[in-house]
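In the block that follows, a single chain appears as structure tokens, in the form predicted on its own.
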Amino acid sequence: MSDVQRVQVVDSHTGGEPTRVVVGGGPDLGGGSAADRLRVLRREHDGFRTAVVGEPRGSDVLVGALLIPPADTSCAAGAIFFNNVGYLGMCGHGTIGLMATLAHLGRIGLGEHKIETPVGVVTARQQEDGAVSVRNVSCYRYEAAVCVPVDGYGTVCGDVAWGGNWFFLAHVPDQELSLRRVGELTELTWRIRRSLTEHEITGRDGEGIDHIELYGPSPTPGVHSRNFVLCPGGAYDRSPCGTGTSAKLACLYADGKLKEGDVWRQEGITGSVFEGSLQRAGEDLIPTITGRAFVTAESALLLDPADPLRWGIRQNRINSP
């Protein structure tokens, strides 16, 4: 067993969406910012990503967070987020799960803490009731009313927005957003994503739009909207999606439907709810997302050199669900 690599992890879920935080046994990524170390992880240790979140140890829905020492000394921690097909600049539900994990381990207390991510420093507040409020990176709507033809459906129109990841947000009124229709909704959102790629519709500077968000009314009293979010690797988000809610807030603000300080209650496909609000900081629009995570497990992943699937089952899910 001396050659077996042990990777210490803590699992949690945020509104049903799982996060696996690597707290020990990760690769040496050297110094520099979280963005610098993400580049090293992607270039030299991508097998570690698939070992942690890919089958047979993980699943398509699992999001990983590699805990790293922050280069910014004002931060309590640094984190690199990843999933079954690649890396995430920022992850709202993952940051809430990370905070719950750090609190569980006794590494943070109540109050405000800064977390260094590859897209910048985010601030999160650990509250007495266990909820976490994440002050995200700035969000904005990039393009409004973008229409694309979707095979087998027709034309779909939506907004392109940034909330820490790139989103295409569309209201498709004839589609019931419910768990019993996950298969149909997944197929539709994959077709929308393929159409965006085929028609070269991107975020700023040609960045790919890898999250598709459908939204509509919620049947829950006091909740403003329900969404269905397709993540980059083909799995749907079990939570209301932190970065997706941030992008939604930016679109509402741009349309004059949400004012600074207003609280928006966003429901995910499983019925869990995030609360979001916006504040202006100069030219930036800063979203704050509040949700709650629960720690579900502490364990060690074993990476045995004799295991032919030591580095997980590597797959490409870009072109089909």
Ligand code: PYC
Given for the second form:
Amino acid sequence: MSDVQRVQVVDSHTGGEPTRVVVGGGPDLGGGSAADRLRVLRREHDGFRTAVVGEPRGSDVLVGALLIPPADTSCAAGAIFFNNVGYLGMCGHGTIGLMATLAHLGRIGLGEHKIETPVGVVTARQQEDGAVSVRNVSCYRYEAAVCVPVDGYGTVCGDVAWGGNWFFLAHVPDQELSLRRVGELTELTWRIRRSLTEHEITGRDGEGIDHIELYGPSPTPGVHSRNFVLCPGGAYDRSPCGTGTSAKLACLYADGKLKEGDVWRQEGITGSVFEGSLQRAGEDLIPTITGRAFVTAESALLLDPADPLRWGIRQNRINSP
Ligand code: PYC
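Following the display of the form predicted on its own, present the structure of the form predicted in complex with the named molecule.
Below is the entire complex, every chain and molecule, led by the chain shown above.
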């Protein structure tokens, strides 16, 4: 038992989307910023990612957050987010889950706390009613009305936008966005993603677009829109996706459909809702996303050297589903 590595985790869900925060037992990533430590994690300890979120301990849906000491000492914590196939720049639902975890552990109180992520510092406010508002990194629409041919479907047009991750956002009117259609929606969004890659459509500096967001009207009174978001590893986001909602706000703003301070209520495919709004800060457009997470488990993962699946089942999802 002495060689068994113990990794302390706290699990939560934000609008149905799970987050597993590693609060102890992670690898030593040296010093530096969250971006520096992410490079070390990716290069030298990628098996830790798959051990924490991959099967048999995790699943394709799970997003991990490795808690790290922040280089920026004005921050309450630093975090590196990861999933079944790699690493995320930022994660909105994950930051809300991280805040719920830190509050659960008694490490933060009500009010504002800064969190260092690999793509910048975000500020999150823990509210009395348990909700968390995340002031995200700045968002922008990069390209509008980009059209791609999609296998077996036809042409799909949408916008490329940044909300902490890269998104392609499209309204495809003949696609009903409902939970019973997740199989078809996953297939369609995967084909869109493949076509973007084939046609070399990227975000700024050639960065890959790894999240596809379909949006349409919501049947829920008081809600502005419903979405379906395909995550990089083929799972769909059970929440409305914090970075995806940020990218959506950027597009609405660019189209003159949302003004600074307006509240946008975004529903995800499972029915959970995030509220979003925008503020200008000089040249930047800063989205704030509000949602609520609930802690679901506190446990220790055991990594036994004798276990052939100690590092999880490693997958390559580039060409699937
Ligand atoms: O909430 O930003 C988000 C997110 C990204 C991937 C899954 N959730």
